[in-house]
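Here you get one chain, nothing else, as structure tokens; it is the form predicted alone.
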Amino acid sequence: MINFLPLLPLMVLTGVILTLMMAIAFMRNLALSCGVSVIGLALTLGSIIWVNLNLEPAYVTPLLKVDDFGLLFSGIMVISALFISLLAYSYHKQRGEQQDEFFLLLLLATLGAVTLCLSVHFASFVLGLELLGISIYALISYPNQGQFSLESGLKYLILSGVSSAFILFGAGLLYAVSGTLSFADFAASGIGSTDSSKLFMLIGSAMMLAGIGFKLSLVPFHMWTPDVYEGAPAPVAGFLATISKGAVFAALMRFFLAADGYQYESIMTGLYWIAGLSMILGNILALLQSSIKRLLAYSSIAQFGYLMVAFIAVSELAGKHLAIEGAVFFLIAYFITTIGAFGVVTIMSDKAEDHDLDNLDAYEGLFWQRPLLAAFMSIMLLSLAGIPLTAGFIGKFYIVASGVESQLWYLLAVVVIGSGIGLFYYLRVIYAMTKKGLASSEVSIPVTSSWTMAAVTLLLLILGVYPAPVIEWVSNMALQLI
């Protein structure tokens, strides 16, 4: 008898689902459907750390696998899609009433992340993408604010479909020569043990990576992010930038450990020069921007450069644990960070009518209008430049020490590179924010939106002067994985 009670943190989160579904069809009131969203998010949290502490790791059919790594990463999920369902709230209750729907695609959209993260099979996999995709898709475009939300909505539709079918029909040939869809029968299915099954795994292995590779916006698939970021509801370029990248991370990490695809040379050093790419071309092309969402678009281009960097150096044995708790933890500080980037656009965006305010000049003399914004919005910048006393420091630092232990020495010259440029133009939002210029004095900070800025940073400060607690509890997790 299959035992569905690890499934508990799925379950809550599609009854919350269907019952802010019937909340909306007996009565559209934004706040209600705000409250349903937080409260659902916040109960499918607890009911995360609660299979965590309770239940032993376990399979759920050969789809799903509920263990340290998966409700890790889902936790991750739930509590970046809360803070953003609090950002979201005032942005759309300035425009007007009818906006119930965005809430109940970010929670359909955050299932299909929750879902991926628990996948250990092609058939999970594949649902898990295209349930956060197809939601992604509306959100883009929702509200419909103008050409830009609707051209950025196309975008994503027509280059998402095409990275999918990638990803299935590289699956597809996998399956051929291994007669699975299992992440874990890969490698014990004797793939590659010919030339022809060789060559057949390796064509299909570089079409899943270029699908892949595309949802975490990585050289050379990267060339839709800042259209459809700047184009996108600031709420949701901050889920693009996170959650729906991070899910799709998560199961990447998890194929690779589980099919041991660190084993194939030539897989590894098509990952070691995107890596690569991805941290040049990223820093390189956010000097040029003066839109603060395509900055932070080519940002997050980098960021995941770095996060590959770890992601490498997984392959060596010596520093296989700590890269992959450097990894977990960077890609926490990351979350954050951006998640909170994004809601200082959000906020400055709330009263826009056409599109988001997020023109470099429009934030000229914030510091002098709106302190408490600039200030949440220099720390955002500071983590993500990797200073210290932020979470983005303590980030780039296992970055590093991951690199040093497993002498990827050019990659991390990369990365020190890439760092210097990208602490530029970080200091050069920052210094806008310092002129006396003509910021808009209009600019007012919800309720809402301020305490859940002032949430993000204190643990965005406080992973930043004390993340043992966090560092002990990512370490666990990646003991379980070696």
Contents of the next structure:
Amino acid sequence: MINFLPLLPLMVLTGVILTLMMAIAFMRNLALSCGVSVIGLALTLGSIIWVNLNLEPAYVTPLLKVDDFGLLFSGIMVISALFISLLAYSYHKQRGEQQDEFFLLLLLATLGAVTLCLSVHFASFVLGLELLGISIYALISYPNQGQFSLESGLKYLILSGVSSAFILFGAGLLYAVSGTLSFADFAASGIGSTDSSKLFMLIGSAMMLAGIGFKLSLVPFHMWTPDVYEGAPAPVAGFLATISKGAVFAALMRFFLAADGYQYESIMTGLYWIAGLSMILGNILALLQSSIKRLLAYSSIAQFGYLMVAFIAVSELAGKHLAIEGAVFFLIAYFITTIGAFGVVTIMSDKAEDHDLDNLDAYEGLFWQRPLLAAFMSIMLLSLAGIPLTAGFIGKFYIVASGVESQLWYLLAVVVIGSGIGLFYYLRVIYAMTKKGLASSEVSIPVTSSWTMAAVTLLLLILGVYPAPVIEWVSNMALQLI
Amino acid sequence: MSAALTIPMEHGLLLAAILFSIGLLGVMVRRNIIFILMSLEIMLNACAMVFIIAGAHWGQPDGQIMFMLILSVAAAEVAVGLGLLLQVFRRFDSLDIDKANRMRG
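Could you switch over to the form predicted in complex with the partner chain, since the one displayed so far is the form predicted alone?
Full complex below, order starting with the chain above.
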């Protein structure tokens, strides 16, 4: 008899989705839909904490493993989805009728992300990945009047479909040589003992890396990112940059740790180059952007480059613990910061009808017109740049520390150069906001959005000033993994 | 060992790889959205075939289960794709992907 109790978070989230679906069928009301999803996400978070405190880590069927790692990542996903739903409320309130399904799709995508975080088997990995992906296609092209949303949705659908096919084909080849679909059994299956199986292993893992590189928008698989972020509604762009990438990263990390992907020289060389190129190209291309959404897209490419440094550092035995801890902490900081930054774009675009206000011109003089909003944005950008007193600083400190521990000197040099370039374009936005512009206007921030932004900013500063409790928590989780 | 296993696994994988390449080529060179979606289907079917072949090689049912999973996933993906396609046709009066590509980069 399998004990399904550890799957409580997934069951609660599924229950909320069904409830919301019924609620929409009977009554269309945006406040109700948003309320149901927010309460549902809070309940899910509660169940995650309950499972973490009361139950031992356990496999639930060979497909899912509910352990500290999975629960920590699931918790991050659910909290982020909570913030994004709150920010999306006033955004959608301005945009006509029939906006309720947005929350339904958001919850479905979150369910996919949580499944990815818990998966230890290719079947559940594919299921989670596609649940996440298919909901996102619909989310991107959700706005009816959207200028670019339809084409960016279509673009994402085609490219994401291709990348899923790459991941599946790669997984199939790995299955062909190893005879197992479970992550943990790969290491024991003795892949690569003969020449032909070595070749299949190499092709298979290269194809999987290409597909995952696409999902994480790492160079050279990053082309779609700026276009899709520009066309997607601002809250969805925030979702794409955080939850969609973070969940895939969690699954990738679990796969590498369980299957010991670090022992293969060629894969690590590939990752090394991917990380370096992402940091360089992401930062340089961000310099050229005049749209905040595109700028954030390129900056997210660079940020994931930094994250990959810690990911690679896990390969060295000496720095393993520190690197896992660093990667997870960096990801938490990145999540909070990115949601905050896209949150400001969301609030700015509340009144715009058919497109988001993401041109840099729209932000000129923001400090004089809407000082609170400009202050939020500045804090987020400073955190992305890694300025002390913000969570981003601690995150970047971790990246550098884990790189030093594992002696990745070339990558560290690129991190330093990239951060220097990064500082320039983040400060450029802040500079634009301080320009003397029009006098103060009477636009106020909607109540839900302002409280959410305040909470996000507070979290960011707490993590930056007093990160000890979170670090301890993450560190314990990392100890369990090795 | 059943009779089906007399075909070496490599041959089956080669066939799947050829199918996959045809699909990938189709996605890259076709301009009509319907054909792009069809090529995507071919790619996903090639993946499903790899799982079938590998499952047969190891004598496990896992490969066929993955096949069914991929089949349903591909169906869901195409359902959303066709929905978007209808919208594109309504707005641009064409199914040409280049007409719907107005963003730079």
